[in-house]
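Presented below, as structure tokens, is a lone chain in the form predicted alone.
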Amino acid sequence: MFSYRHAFHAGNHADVLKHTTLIAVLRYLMQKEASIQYVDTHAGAGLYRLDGDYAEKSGEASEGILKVIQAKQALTSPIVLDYLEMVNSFNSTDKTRVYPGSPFIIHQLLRHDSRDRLKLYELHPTDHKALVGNVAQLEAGRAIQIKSEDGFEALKALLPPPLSSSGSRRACVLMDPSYELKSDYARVLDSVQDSLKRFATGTYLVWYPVIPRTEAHDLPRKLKLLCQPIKKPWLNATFAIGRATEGDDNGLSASGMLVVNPPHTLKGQLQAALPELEQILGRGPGQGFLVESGG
């Protein structure tokens, strides 16, 4: 159950899509002053060494974030440039050695004067220990809470979120399990459905792999169908770097982000960003992207 370690995959093309999208959503939500409760259901270790044994063994960052950084001068997409600035803020030299996971990206953007709060959940014992140690360096106090609990189950008690000082309720939830277990697909669907019943106006981001598995193919379709009867808008973006050679099926080559109640600006931002990322990261047959919306 605990064999998956994100350290092997930190900074890969899926992280590029996930974190570019996440930052764009956060920037939009923070335009309003009211506080926000953020929840990361599968937080991981929080910070990753790209020059460590795990990342160097897989080499995935070299086909992801490191390649995007090398092409920075050719980029024009504001959200991709914003993402690169975020990564650079964790590195003090020209060489990118540290990659921030979602917990540290969210924390970097927290508005402490607005009483934003971040709830982190991680069950993997090694990653949980690393997450606690990494977050301790931030001295964030009560702004961040870490628990070794099932994030899907814990989320139920957090919605609806507490009232802000202005009397409003706001929440943003990221769900990005490893999908190591087939049951993760059904649990994501059930969690989004339950969350919308508890707090229909929250923003929910779901990352998922695009792989030849029925459950993976069905997940975005079922999430869209879930939004229809309750008239909730959604946005779905997929990004594929393709195969390095014809017939090469090793490793993840595509992933997606589905956002329920997305910012109205997100579709245009991704439509401008993904062609640039494809130009940089695309490597062969099957590469491409799709941005669609509904609701």
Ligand code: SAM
Contents of the next structure:
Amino acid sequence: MFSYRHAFHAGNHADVLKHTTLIAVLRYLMQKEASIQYVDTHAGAGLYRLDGDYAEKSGEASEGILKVIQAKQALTSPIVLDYLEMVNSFNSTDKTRVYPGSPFIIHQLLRHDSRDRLKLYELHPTDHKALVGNVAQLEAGRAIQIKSEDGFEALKALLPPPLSSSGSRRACVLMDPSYELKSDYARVLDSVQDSLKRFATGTYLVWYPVIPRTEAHDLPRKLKLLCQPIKKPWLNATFAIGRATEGDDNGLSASGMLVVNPPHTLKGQLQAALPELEQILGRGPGQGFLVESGG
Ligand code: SAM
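For comparison with the form predicted alone, kindly provide the form predicted together with S-adenosylmethionine (SAM).
Starting with the chain above, the whole complex follows.
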């Protein structure tokens, strides 16, 4: 069984990039009336304690969301401010104790007139149980469905999404594996390829680690190549906090988000957000960001 537990990493710099991007994409999609089917293929536990054993042991949030909160006064990027407000909405004003994972972020933005649907997949038995318990508090009814199934496999049956009352089909998929298994890289690629065949106009968000491993390096390149012949627009953003001290190669220091069929507004939003995040979270050699698009 997997040993990865997102509770150790919740609110780190990778979550800051991932969740800022996710919220910006969702806000854009929700400007149109028609209903949307959201799929979170790798959901995690949904909600995390930043003052719990896991987070305190790793201290990763203190190099991520907690630093962003401290720097609030200096922030001007609307999408980072929006992300911060989202996290704050789960906390009282004095201390940030709770961090919302992607299921809770998406749920917060769902239109609660039973228009939108959210499908969550989580394979780890402990995190699945925690997710079920956390989501139960939301009393979301039919709007949220949770399954202890392989998210890549399950996605096949969900695309194309059902017709909305206005006769359109809309879907947004977040693929956020832990890449604990080397096979995850190839599975993401296959899954995006298959999904685009089933539903070419869906918005697909893929998070990936930037690490010195061939598969990790190749994934964004292969995703871009996949989009080229079928003329699908893509956006790729990477964000690196660099090394705190020379020779410190412990832990993840950079990650990326590749979005297929991104909102046209996303590039400008990230180009404004990432310099601010670098200013706040950058630690030294290797820090920086990239925003590129094509298709
Ligand atoms: N998306 C979450 C968020 O942003 O809050 C974090 C997800 S975490 C990076 C990845 C999760 O995927 C882990 O909880 C892991 O147990 C789960 N997982 C791993 N392989 C899976 C699979 N094939 N299908 C569904 N879940 C899987």
